[in-house]
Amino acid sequence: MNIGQAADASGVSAKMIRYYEQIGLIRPPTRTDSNYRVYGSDEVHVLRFIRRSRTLGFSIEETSALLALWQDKTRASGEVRDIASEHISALETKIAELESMVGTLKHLVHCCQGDNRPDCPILDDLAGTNSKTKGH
């Protein structure tokens, strides 16, 4: 199948397939005499693996490590577990940061009158000039 068909079958855009090839995440596919890429079911399976890994938020580097482990039938599952556990920790940190942002924004929205006056505690906070909302 050509790159467009592989993209449809895997859910990874043709642009991303080319990018993954360029950075070495996937092996370059075989090419026709006309220099078109040719993909088989194995390559599509790899692309689906990558798509799922990226959907779960794994970085390119983590995805590369997981892909290598997936392809290594003698792997130790503990290595996979360690990568996933580290990723969970990073996600939990990011969630805490996002929840803090939401709390700050809720407080600022609560402080904003939302009327026709030019006073705006949200903009003041962004500018670092509102002492009433500091510390939130």
Given for the second form:
Number of protein chains: 2
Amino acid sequence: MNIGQAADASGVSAKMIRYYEQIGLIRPPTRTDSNYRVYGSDEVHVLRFIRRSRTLGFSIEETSALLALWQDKTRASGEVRDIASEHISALETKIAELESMVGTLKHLVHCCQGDNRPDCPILDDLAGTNSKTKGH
Amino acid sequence: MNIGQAADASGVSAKMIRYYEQIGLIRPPTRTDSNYRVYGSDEVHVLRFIRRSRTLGFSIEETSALLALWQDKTRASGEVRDIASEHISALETKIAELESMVGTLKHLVHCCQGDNRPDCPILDDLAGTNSKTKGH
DNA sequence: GATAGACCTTCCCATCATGGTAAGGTCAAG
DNA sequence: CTTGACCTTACCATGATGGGAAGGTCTATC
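Moving on from the form predicted alone, kindly provide the form predicted together with the DNA as a structure.
Whole complex next, starting from this chain.
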């Protein structure tokens, strides 16, 4: 199987497959005489694993750890659970930050009349010159 | 006022002030004879505006638009509101995605016993070989 | 005055994960 | 044998920020 077919089969672009190889996330595959990379179903399986991990928001580094645990038959699943739990915490922190931003913006938009008058509570807030929109 | 003082006064690092100048977000300030950048309270005000906008998660490009509207006395505040509203939508989409990730991960962690047995529902899900943890 | 240390300048490199492009080699179908 | 689709490597770009080097400037102290 060529890299393009492996890409189609795994959902990881050929570009990224080469990149993952380059950074050592996956092992260099065998090559044909004409230097083409050759993949089998095992490699595609690994690529799918990586893709799913990335989709769930794990970094490459976290993915690498999960991959090692996946391939280690003697692993303790507690380690995996710890990685996932830490990731959940990080995601929840991020969500809280975003929600805080949304809350502020919604308040500002609510205060904004959207007419042609030159005063705008959103811009006033950004400029730090507001007093009316505070603490309500 | 030197760049370091402007940085302290605005909360934007000297590094970023130069960067903002380089990409045209802010205007090049006057210089001393010895080529030092000189800032006044107006520039610091602009930098604070930028900082607040970035803190609220607006991109540099969005910040640039907001800055232009802020400095345009004839602006319509509806434009500002539109930018903010679109930004809210984008943030909410992002939040929903993150929440979906968290939901999946929490489910997987819940199913994971964290013992020393080699089967782990989290890894099974990542590998796409699961059937038990689906649709529940 | 001279010297030390804190500041400034520009320039280059790194991040993280991904995409693009260019120049050239290979393969399969017609 | 040509054409077109594929592969190879290598380099550049993103967005926003930090780090550092090499060299110039300012200020306070001796």
